[in-house]
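Below you'll find only one chain, the form predicted alone, shown as structure tokens.
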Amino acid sequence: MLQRLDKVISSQGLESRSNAQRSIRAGRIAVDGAVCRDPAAKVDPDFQQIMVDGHPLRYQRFAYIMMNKPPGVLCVSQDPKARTVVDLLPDSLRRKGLFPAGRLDKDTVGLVILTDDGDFAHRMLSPRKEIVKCYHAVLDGPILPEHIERFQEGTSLEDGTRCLPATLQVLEEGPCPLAEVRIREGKYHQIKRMFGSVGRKVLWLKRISIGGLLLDGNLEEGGSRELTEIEKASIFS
């Protein structure tokens, strides 16, 4: 698809549109081996080679990024008063239009997908797709058999909202047990509200997976990296 040269360069997060125009006019950009000084020149980045200061531009129409979200960070694109998941991205992954596809609470940690592909995010979040999200939770009291049954039947929240059947499993027993929860939807504060409906408070919560995509165990909290094509597909498997 033909696009303006300055738009292609700025879309990759290398520099702003105005800076890209200055770089082009300064002769720093070559297209198929020839210097191009026209910011409005039409190029097809999927099929033409674009060089910036002698280095090939690795063009990506959309970005797909995995992050291990730390606590205390907002799961939004921008906020004037607090750090967001986009603020945590290294310069090499930053680009215009990135947003978290599916939010986590400020104090919840774990897997977040950031992208600028709205269609991809819609497919991932659509309730009709019933993509399973897996969470690990530490609770303030023991999990009883009746709690597991309530989750399997579909809990009713305090405001009357009915949740789809979910899977609840005890991973570690104790006064503050570790549990695994699998849900097929993403209502507001859903995990915390589900446990609240059975008289339990969530002390710690981490998202482990979305569909078939597992959080990379080598990513430290706050760390991020691009998804592979196989990982992207695994979300919908």
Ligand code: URA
Given for the second form:
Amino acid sequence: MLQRLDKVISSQGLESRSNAQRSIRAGRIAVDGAVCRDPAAKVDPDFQQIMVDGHPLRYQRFAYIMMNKPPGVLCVSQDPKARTVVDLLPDSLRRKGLFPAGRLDKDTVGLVILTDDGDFAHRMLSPRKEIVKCYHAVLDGPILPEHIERFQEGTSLEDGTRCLPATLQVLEEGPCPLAEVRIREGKYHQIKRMFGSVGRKVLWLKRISIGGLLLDGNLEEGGSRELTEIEKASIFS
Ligand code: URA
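How about the form predicted together with this ligand, since we already have the form predicted alone?
Full assembly next; the chain just shown is listed first.
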């Protein structure tokens, strides 16, 4: 798709359109081997080679990023007071318009997807898709067979909201057991409220997977990286 050169340059990072225009006028940008000083020049970034200061611009229409969210960070794009998942991105991954596709609570950790592709986020979050999300939770008391049954049948939350059937599995027994829960919807505070409805409090919560996409075990808390095409598709598999 043909687009203005200044728009293409500024869309790939946090550089403003006016800075991109300055760079172009200063002769720092080459298109298919020739310096282009016209910010309004029409280019097709999918097919033409654009160089910035001699380095190829790796054009991506949209960004898809996996983050291992740490605790204490808000899952929103911006907040006047608190740190957000977008604030944690390294400069190499930051660009305008990124937002978290789906929310985790401030104290919840684990897999978050950030993107600037609204259609993709919409598909990912659509209740009709019933994409399975897997969480690990530490609880304040033992998990009993009747809790597993209640989750299987679909719990009723305290306000009467019915949840779809979910799977609950004990990973580590003990006074504060570790459990794995798989849900295929995303209601507000859903995991905490589901455990609340069977008399258990969630002490720690981590999202492990979304669809077929697993949190990369090599990402430290707060770390992020781009998704591969295969990983992107695996969300819907
Ligand atoms: N369920 C919760 O209760 N909290 C989260 O952050 C995610 C799912």
